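Only one chain is given next, in structure tokens, and it is the form predicted on its own.
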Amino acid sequence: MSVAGKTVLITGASRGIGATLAEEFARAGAKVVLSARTAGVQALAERLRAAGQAAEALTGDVTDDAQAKALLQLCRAKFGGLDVLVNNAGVLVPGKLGMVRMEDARRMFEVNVLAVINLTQYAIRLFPKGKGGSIVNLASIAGTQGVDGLAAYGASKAALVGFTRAAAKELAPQKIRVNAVAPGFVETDMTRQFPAEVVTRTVAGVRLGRIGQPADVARAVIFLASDDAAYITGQILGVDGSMAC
């Protein structure tokens, strides 16, 4: 799959899945500019740079709008522009109906949804002129099967695929892909927050026998994001070992 060469701006890449997919991109021969609110991320972009690859980080919150400015303002300093946006920051936080905290709900929008439009607005005007670009959106089974008790994160992750959607029509004539992976149940930190018994039932009713892993869905997210997609727009990939929901 070819990224090498390209500029990728990932967000959410301190830990679990983005930080995998930096890893992954990184070797692919990919340049890739980080962002995370923890300082993991500098730590990752470190490790990245001294492997001898090409690699930047920014500590920020992507519903900042000068943190977004500012991402985007590093990859054209650095890199001299962005050819595919990953959208992989996201929160998630369980909760029943009837028990669901308003305030974690509009956190999960702000993050999921609100943080990806606004950071898509800004990528679109740096993408090259005429050669267009690609976005990634990690989306979530929760949004396109639903999942009981992710009433909320689901519906936060069924916008997304709503936008994904809506933007890869309106940003084809640029020569803009957008797409989404919407992972099942991969093995990270914000899974693991789960009891031990709603994993094991989880677990059991993925067909595949076993949970997901980050790599699993950073390869899915790379093909997209490649040449070898170059004609497949508007379209969400499901990663998840033919889980029942």
Contents of the next structure:
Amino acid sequence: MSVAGKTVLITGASRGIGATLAEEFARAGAKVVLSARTAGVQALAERLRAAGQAAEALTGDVTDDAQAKALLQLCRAKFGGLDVLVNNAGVLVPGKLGMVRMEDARRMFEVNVLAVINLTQYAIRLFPKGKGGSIVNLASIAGTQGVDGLAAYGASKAALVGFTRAAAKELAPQKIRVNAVAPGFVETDMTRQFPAEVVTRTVAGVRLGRIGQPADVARAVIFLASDDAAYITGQILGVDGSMAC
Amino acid sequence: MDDEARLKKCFVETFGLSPDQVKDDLVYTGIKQWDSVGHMALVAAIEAEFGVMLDTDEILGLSSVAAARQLLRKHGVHRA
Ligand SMILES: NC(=O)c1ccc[n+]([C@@H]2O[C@H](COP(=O)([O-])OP(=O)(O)OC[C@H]3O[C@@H](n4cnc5c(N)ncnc54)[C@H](OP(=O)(O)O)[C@@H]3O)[C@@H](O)[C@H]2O)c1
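Previous: the form predicted on its own; requested now: the form predicted in complex with its partner chain:
Below is the whole assembly, all chains and molecules, this chain first.
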């Protein structure tokens, strides 16, 4: 899949799906700019550079406007622009209705939705004029189908789906494609917070018979980001092994 | 090239104007090229030329050539 030479900004790249995305994009020859709050993201960029790949990292909170600007400035200063934005940073606080703290709900909207809107507004200015670019958002099956116990998180991801579809229409004249993947249940810190019986039950409901791996999601993201998906925009691609929910 | 000429260049190249068409009273939606899509292209050109990153409120306020100059002065990158 052709992402070689492209500059790719990935948020939430210190661990989980984002870290795998960073490794896989870099392995495919892309230049990656990584962001997360913790120093793991710097270590990952160093590891990639040591392997001869082009990688930069900046620590900070993606909900911070100064961080968003600084990230784009880094893309411009180091690699002369941007071709792909992957809005991967996300937070999930589970909670049955009646026990959802509004503070947690607000935080999920801040990170999962508002930060994406903000970063997207900055990023589109860096895409090459006339050539456009590609944006891939990390939605969720909780946003497309609704999952018991994840109403607030699902609402934030449903908002992201709405944003993806509208942005795809609005940015198409500038040749900017906007798509999302909607993972099911993927083995990362995010799902490790669930009790063992929830994990067992959820995985038992996956018709392809196993938990998802970050690489399963990364391959779908890289496809949507690549020129192979040149005629695809406004789509939400489920990556869930046919999960029951 | 001085800062004023660099600013003019952004308008000339984005909107396909001649330099003498870029006057202080050229305003947003005042010509058909300067619509919302053109505005984003102008912002991108100005940001790349002057190495700044404008925030959304600033972009909304960038409604004329004069306003653009003022904004770049505020960022300390337009000294004319
Ligand atoms: N795992 C799943 O089953 C699953 C399913 C559907 C959708 N998703 C979505 O896929 C994306 C990645 O999930 P994951 O499972 O890899 O999650 P994860 O293991 O919890 O990792 C989340 C990443 O986001 C970063 N992050 C969180 N808040 C941030 C903030 N405010 N600013 C900057 N970075 C922040 C974290 O880094 P720091 O802590 O270093 O900041 C980390 O790198 C998320 O959007 C998630 O909602 C995941």
